[in-house]
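Just the one chain here, the form predicted on its own, laid out as structure tokens.
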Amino acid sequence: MIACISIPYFAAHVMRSAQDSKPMIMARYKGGRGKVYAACETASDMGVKPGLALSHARALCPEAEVLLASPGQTRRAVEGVLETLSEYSQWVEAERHAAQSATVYTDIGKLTPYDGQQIARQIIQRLAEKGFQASIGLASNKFVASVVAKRMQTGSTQLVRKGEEAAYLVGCPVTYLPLDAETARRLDLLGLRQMGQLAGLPRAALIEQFGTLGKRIHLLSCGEDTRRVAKYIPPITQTATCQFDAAVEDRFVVESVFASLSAELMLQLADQQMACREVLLTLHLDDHTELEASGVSREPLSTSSSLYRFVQQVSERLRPHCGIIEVGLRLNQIAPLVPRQLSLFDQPQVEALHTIMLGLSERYGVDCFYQVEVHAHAARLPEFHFHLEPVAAA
């Protein structure tokens, strides 16, 4: 039995204080233009949707308070929900986009309908204690469970028994299907607005019209979904922060903090013989907002110099609009450091090899690579015929 937990207006619940009752819009800015990241229930009812231009959203809901979106805070809240649900099952996963609403799946095993609904009520109570109002759908597969959860009011649960999936979906709108804008438009033009209509068509006809997507939406409309819930693995992370006594706007000061945090984190990883691939940089600003950027390195990062250079690259995407009061650095995708042989001699030219060595020393550190300097004079001992010179990074 699979339970789908739907938490509407998730980001708004995360950021709203207990005393605040005003409509709320969370915005993200890019190139000086703001777009809606998420909105509360009141603003959504007035037409404010994610992706809408902020000027348009203000016109629709002029009394709304506009806050700078905090994806990091939202992500940490999702991780807390996953940790709570992992107490009921080791099979727990969340859908990627959890701004406007959060959708989490958990496989609670082969239970009787009564036991399944009892567990669902316990989960709703646990989430309510954390400040989240959720609804839960129970079914034999992920898609049907998600449709059930999203159609119900918060605080309620409903079970669709095995074998009744197709009958339940007959009257449900096709908007619950994973459709792109063009496919949704074409289905509307064809008058196909309910899943029962799609399920009644020959599958070959939908494949001819929509390709592989046609096959998928036909299977889902018939209540067939073979996707499994992924196993929950608590993330292995390393974090370091630095707080300033006063807001800092000097770029050189901030970059020196990047260097010290990189050295601190890599010292911890070196003790465990580990390396990381993903870096998450967070800047907490003087106006109580935060900026966040992340990046995934093509090669594992295992030295403080390589991590520092990568953090610099990630930080270039952030444009603080006021002073910085705290810098946070988080390392994800941590795994054991595995040495591997590098191919350096695919190109025999000395100039090309020297360029390759410079690039490698930049990536892995100058203390890892040496070039051979051959002595012109003859020596009696072979080990005196040459010496190793460290490669100087450009």
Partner chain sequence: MTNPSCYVELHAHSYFSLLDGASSPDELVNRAQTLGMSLLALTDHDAVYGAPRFVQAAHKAGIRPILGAELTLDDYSHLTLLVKDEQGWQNLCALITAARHNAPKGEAVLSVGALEGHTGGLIALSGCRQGRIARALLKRDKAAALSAANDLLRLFGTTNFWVELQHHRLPDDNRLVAHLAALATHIGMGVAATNNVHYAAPDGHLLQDVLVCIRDNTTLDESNKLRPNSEYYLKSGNEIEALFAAYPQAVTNTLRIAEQCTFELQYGLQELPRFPTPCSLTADTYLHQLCIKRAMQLGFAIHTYEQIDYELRVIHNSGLSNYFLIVWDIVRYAREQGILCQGRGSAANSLVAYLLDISPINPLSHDLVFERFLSSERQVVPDIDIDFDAARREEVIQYVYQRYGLEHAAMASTFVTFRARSAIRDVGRSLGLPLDVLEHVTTSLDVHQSRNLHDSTSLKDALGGQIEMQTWQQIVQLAEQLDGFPRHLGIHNGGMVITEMPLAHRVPTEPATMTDRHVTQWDKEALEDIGMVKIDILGLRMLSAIAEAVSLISENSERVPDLSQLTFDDPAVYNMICTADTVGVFQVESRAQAQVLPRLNPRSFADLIICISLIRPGPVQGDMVHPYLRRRDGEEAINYLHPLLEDALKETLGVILFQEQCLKVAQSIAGFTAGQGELLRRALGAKNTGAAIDKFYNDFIAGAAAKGVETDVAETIFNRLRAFGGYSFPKSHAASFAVLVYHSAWLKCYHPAAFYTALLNNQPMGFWSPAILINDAQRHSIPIYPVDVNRSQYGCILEDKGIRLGFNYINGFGEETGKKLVEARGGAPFEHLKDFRQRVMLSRNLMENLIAAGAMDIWQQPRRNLIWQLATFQNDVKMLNLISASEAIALPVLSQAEKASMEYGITGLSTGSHPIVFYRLQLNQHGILSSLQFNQHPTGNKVCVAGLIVVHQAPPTAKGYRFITLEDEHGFINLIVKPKIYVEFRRIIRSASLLLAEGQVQRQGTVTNLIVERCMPFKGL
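Residue numbers count along the first chain shown, from 1. If you superpose the two forms and keep the largest set of C-alpha atoms that fall within 1.5 Å, you have the rigid core. Keep in mind the model is a prediction, meaning the values are calculated, not measured. What changes on going to the form predicted together with its partner chain:
- After superposing the rigid core, the Cα of residue 252 is displaced by 2 Å or more between the two forms.
- When the rigid core is held fixed, the Cα atom of residue 226 travels less than 2 angstroms between the two forms.
- In this overlay on the rigid core, residue 322 has a C-alpha that sits 2 Å or more away from its partner position between the two forms.
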The other form holds:
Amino acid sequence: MIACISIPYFAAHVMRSAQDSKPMIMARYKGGRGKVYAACETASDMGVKPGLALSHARALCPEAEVLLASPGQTRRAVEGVLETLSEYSQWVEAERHAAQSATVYTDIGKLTPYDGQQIARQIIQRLAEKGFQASIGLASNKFVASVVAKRMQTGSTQLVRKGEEAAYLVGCPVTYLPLDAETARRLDLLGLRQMGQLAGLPRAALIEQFGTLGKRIHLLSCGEDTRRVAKYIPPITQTATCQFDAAVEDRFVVESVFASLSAELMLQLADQQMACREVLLTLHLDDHTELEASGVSREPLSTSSSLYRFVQQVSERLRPHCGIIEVGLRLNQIAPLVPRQLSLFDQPQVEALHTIMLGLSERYGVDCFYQVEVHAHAARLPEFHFHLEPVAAA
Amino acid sequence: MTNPSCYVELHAHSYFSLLDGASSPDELVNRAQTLGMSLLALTDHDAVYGAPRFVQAAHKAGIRPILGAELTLDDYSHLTLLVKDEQGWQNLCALITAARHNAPKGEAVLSVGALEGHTGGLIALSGCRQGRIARALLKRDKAAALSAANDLLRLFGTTNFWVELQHHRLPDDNRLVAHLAALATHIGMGVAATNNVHYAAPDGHLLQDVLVCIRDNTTLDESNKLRPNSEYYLKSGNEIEALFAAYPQAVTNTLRIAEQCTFELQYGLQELPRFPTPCSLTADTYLHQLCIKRAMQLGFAIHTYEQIDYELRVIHNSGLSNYFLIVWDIVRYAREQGILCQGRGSAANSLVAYLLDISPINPLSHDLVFERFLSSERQVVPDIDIDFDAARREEVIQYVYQRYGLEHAAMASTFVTFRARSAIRDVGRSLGLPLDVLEHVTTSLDVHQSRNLHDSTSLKDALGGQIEMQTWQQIVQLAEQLDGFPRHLGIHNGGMVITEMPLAHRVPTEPATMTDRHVTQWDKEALEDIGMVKIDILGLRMLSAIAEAVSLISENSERVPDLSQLTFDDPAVYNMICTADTVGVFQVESRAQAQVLPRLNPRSFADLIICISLIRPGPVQGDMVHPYLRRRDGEEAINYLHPLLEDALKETLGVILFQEQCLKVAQSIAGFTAGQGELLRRALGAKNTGAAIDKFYNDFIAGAAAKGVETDVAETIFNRLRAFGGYSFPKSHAASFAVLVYHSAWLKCYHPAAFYTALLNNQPMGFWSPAILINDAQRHSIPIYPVDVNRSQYGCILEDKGIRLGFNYINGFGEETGKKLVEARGGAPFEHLKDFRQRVMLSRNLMENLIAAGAMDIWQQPRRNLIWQLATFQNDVKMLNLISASEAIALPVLSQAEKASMEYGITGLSTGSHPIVFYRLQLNQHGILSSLQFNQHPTGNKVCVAGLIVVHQAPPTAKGYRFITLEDEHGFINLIVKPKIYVEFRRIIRSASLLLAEGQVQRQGTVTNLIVERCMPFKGL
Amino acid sequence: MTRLFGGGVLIDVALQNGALPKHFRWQRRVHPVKGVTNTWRVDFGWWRLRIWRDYFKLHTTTGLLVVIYHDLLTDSWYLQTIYD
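Next up, the form predicted together with its partner chain. The previous block was the form predicted on its own.
Whole complex next, starting from this chain.
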């Protein structure tokens, strides 16, 4: 049984403090132009949707407070939800791009409808304690579960029994299907607005019309979805902090702290041959406020100097208005630096292989057989990715 | 005032160094005056845009102006040139013209070779840090510096070349100045100190930094072109002397140089090309001949010849005979080519203009005043404005270029200046604010000029407390300073300057964005100040529509209507106008006009002139409309402050409405000549009215006394002129337009199908959208046929007493594509979709648009099935003779409402029912009135109405009131929304296309309005 | 080693003729000015924090080659750089 947990206006919940009552819009900027990243329920009701130009959004909801979107913060909140759900099942997976709403799936195994609903209510309760209002759909596959969840009011749950998926979906709008804008437009033009209409058409005709997407939406409209829920792998993070006795305003001092924290963290990662890509920098200020900025590097950061430079870049987005009392650095998206290669041979076999290679090189020449060592897989030029050494010399 | 010094600033930029200089020429002059300077040079980048204004301001301040420019050479180095004499001016204009035509629009690059032979009368200064010499020295290349110096010496000679020294307290300025001075000594040349001024006062550097960022489209944080300090202001002689204490001769030499620059800008009419006259007649004689011949053809009475003679005398004395012949020739050419045209504006006051067929108005029949156009007292030479069929205006412009030569003709330029919105946006961007924040603030800005930003309530509302923040304070202050600053150069809409000598002898020209066009560096105002005359060759789409309507009528019937023979007295035409059935009619179709026409009840050509003049921002603001209407309705007595006023004001029932009446009042009461009256009228309309008018006051009172008018009455009349004169409208202009009002109304009355077709083919124009025109046509029982792949052409056409829409109304259909389709069709209609697909290569989107618009309904196949079939073509399944899976698809049937919605989405209009029809039953059930019902309701009743929002106006003069027009299948409903109500229902009004409104009926005669109390979105039904 | 003092070290400066520095006091020692090598003026950053300074590169009788500046907003003097 698959449960789909839908948390609408997720990013707004993450950013909002308890006292906030004003409508909220989260925005991202590119080239001076802002676009809506997510909006709260009130703003959404006024027509503010993700992707809308911010100027348009402000015209629709002039009293809204506009905040800078923090995808990192949203993602960390999603991780928190996943962690909570992992207590119920090891099969937990979030849908990508959680912003306006977060959608998480979990496979809770073979349960009776009653037990399934009980678990769902527990999950709703747990999430409510964390400040998230969720609805849960239960079904035999991810798609149907997600449609059920998105159609429910928050705080409620519904189950669609196996075999009743198609009947449930008959009257559901096609907007729940994974459609690109052009397909959505054409479906509307053709008057195909409910999944039942799509299910009633020959699959071949939809394929003819929409290609492979046609097949997919037909299957989904019939209530068929073979996707499984992936296993949950908790993320690895590393954190380091530095507290000051007195508030510091000197930029040079703060930057030297960046350097020492970078060195400290990179030492830990280097031991495990790991690199990171995401950095979260937090400055705690003298007036008890916090400034946070995060960044994702295009290349994995595997040395303290590269980490330090990146932290400096990230810090340029912060403008502390008073002294700093603590600097916190957290590394996310940690992964092995060097790709692990599966070993095809056990140790005695490796030694035997080496002996054979030596023999071959003696027979055919020392420059015929080389041992490969992966050196710097992230290097820009391929010739620096690995190092070749003649077998005889190795 | 500082101690007089012999220092003269010889290198200064005004804001006519576009997006670089941060002070107006006037500000520079004022600063120079404060500093006690008696001479000042203006050297804008590759331009003399500001020369006339600078000269005017300098003369007013008692300062001798020196003209020049800083030129950009082909290695992007700078060279400062100053004009000594007339030859120097001509050479400077030629060099600037060459530089401008040698580079893309907006830039200038002069090849050094072009300087050869063009240095006479010019003094060269070696330039700023960007000068070749300084640049070489900064790179420590003394050889290159010496070579550059020798080149300039050779070109300009020993007496006309000086090494320019500048010191802005930069770290390497001491060294650079020393090297420059040493080099000057080495080659035996003098040195001259300048300050490369970019702003008048030291705090101007803020605005200058912002302008640089606007120019480079960057922010202050990111720009690497900002000047490192604020030393580039107009300094006093003492400050300069202190900087150049080691080189005192650099300071004294500035005066020596300035004293050589004695050039005075030439004012007055340009020498116009001599119009070729027959038998070597003089222009005066030929003009006289033409006028008399025409007057005789028209059978004019004897006394009119006196007027002709008088006008010709004034024209001759003003040196304009040639000008009139040139204009006559242009109009003659247009008429020969069948291009509709007519003069407008003040020229309609001239009988000569009428006789030459330039103006359609006989001024004698309409009691117009020649002196409103031209008089011996008037210093300014007037232009003649002519409207041409917009679609063919370019032919006329090219005729002028070909006839007179590209070197002798150019369009007048115009400066696009910063207004409140653009100022806030650009300043805000330079300060790093996101665009959306700026757009949010500027969208509903309630001030137009940026100098009024501190008064803006919308700004305060949008920003709230943020307006006190430093950033926003900076933005508002800097944006206010940008008021009136030129942002970039554009082309004046049709003004052409023609000269006998090459134009570049008088003023430089530069290329415009359009190919084969170039513009003068002086705009309309500067040309007027200088006294050069131009011809305004304007495009008017109504003329295009009228021309097309006549053509359609003649194609479809045997009679070709000759509009020039209409006599402006057809009751049927006036009946139509009086019922405000004027959608599509020139000048009288707006909502405001429709409200007034039934009350005004125009029944004659003179009434049309009043209609056009009355509903304008000026008379509304000047509170002339209601007094006139009340008098017309008999609600108020018509009285005149003095019997002598009756002649002048009786046509407007005692209200001053026309500019010509200001002249007549001055003549009647104070004995002014018509020319003096015109000067008074101009003063009334001038910007700084106080001082300008005061000087006429005493003459007026004295003249009135001489005529026996009591002083207090004369004072009251003068105050009335002062109050209303500035808002009056030129009757001559209104009269010219009234001709087009009548012609367009006549066409609508008698040939509506052709008229609407022509309007639809000449969009955008007029007050109403094509959708409203279509609906209006349908209400006049004209069938509208949808686009049809087998019947339509690119443009709309007449068909079966109706109108067949053209492919020009399909989204994405350009003229070429439309013509391609028609050509592919040839004589054989398309049989089905596959046939169409095979014969016409169109993109899938365009085909889909055609289907959705109903253009393929002729094949009797459901639109959705046709759209479905489009995809199957791409798979070429049928070519493999495989059975398509789509052959038996049953798609939902399109309802009528959906069809209409589809059509609206693609064409912007619907040929079927009005959208409201689909809801009419439901509306009736809820007691919601149609426009037919609403317009019958008595005043005071509370009702609810519904309709599509087609107009939403918020005139600045309306004090926050909003005027909305709804349309349903029967017509219009006019809503008046009070400010408080608008605030309460703003979101609904702004987001709805279909609106429900509840309120009280207000009826005045046949005009009905709803005073709105509540608005609801349609879905709330 | 050339030392750069970040934002500068506050010093006392006496002027000659009201314009050029005559001597300055730093680390409890007076450094008479022997000669001013160069001066320049900076006026920048008004949109955030205006920096408006007159800089003087000078050498002293005490053997120092320094850059000092006069902050024109606060009328304070600072030692910016000591050259080795």
